[in-house]
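Just one chain follows, in the form predicted alone, and it is written as structure tokens.
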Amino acid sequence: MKPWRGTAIAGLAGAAALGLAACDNMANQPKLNPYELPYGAQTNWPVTPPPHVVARDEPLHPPPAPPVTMALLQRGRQRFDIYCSPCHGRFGDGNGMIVQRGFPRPPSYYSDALRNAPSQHFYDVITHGYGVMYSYAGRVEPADRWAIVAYIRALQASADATVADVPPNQRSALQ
């Protein structure tokens, strides 16, 4: 037998022990349970985080519903017709450009359901999305989906608004 051989099974064999030996300690070696608290940090639990920080996946409470000028509206208005009549047409009727050709059709402003849903359902739905639309969160500033719920609900409001509703001074300007 050629004396490096020996050499050489002899520290295969070391090699082959320790390997086994480190696998033992590995698997039980001293760690923490998902969830289990650090030594100590029961007196310090639940921690508080630092004011104004806002978990990365926490929702935020959304924006109170500014007062409804014509300024809020003409911009409800502009921002409607980007991101809401493709799909629900310009007058809110359900019946867009993208349904004319083939896709489900989101239904109408005008149905008792929508017209009496709280005004927080149309932000939430452009937030979230709902059915087969999306969420318009990343497209849509929060205080312009405010502005696109004023929008609706003038949409919804002037299918119902009659010459006699517009003041006298002002028919004219229908003619």
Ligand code: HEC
The other form holds:
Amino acid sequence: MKPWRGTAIAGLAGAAALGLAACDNMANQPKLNPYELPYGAQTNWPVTPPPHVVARDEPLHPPPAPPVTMALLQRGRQRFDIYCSPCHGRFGDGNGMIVQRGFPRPPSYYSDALRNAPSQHFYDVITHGYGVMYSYAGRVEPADRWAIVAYIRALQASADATVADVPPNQRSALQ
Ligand code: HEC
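Could you switch over to the form predicted together with ligand HEC, since the one displayed so far is the form predicted alone?
Time for the whole complex; same chain goes first.
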């Protein structure tokens, strides 16, 4: 092999390595960091994902609504009190403590619109958020979302309930 050939090959290899190094530095290129918004979009916070967008860890086929049991309602009540009542209030009237401190007031669950809304709508609101309400997908597991929905349905039903709806052997507990 002629000496200049060796030099040329070494030079080419060096250039290739430099080129690879440059490509490798993907952290250093124009991009948006998590939670960073394009300039001018700051007023659109929190970002509502475009329709049909699912989080990476979100199951593609969400679980169907489970049968309503006492255990499900109790779980739903507990999760609701933790995650939803700070804004929606313990009874879902929309007057939670955060609202009393100035956060926008959510609609009451007793509005005609929400009483007539399908249960899936409540599940979807928990999953994706709604307007200024952010998503609870990261905090409330899919099974617990249905538990919360069942409890909200029970709250709504309780608005029209009378003493006659209470089993006779439990009416004394109301006094
Ligand atoms: C930080 C306050 C806050 C928390 C916590 C919160 N929400 Fe909301 N929610 C709101 C506000 C405000 C709205 C109204 C949003 C709007 O119209 O822009 C709303 C709206 C809704 C709606 C009505 C959507 C419609 O069709 O009008 C439902 C249903 C709902 N929330 C369910 C829940 C559930 C279930 C939880 C608990 C997992 C929860 N929210 C937690 C603030 C909150």
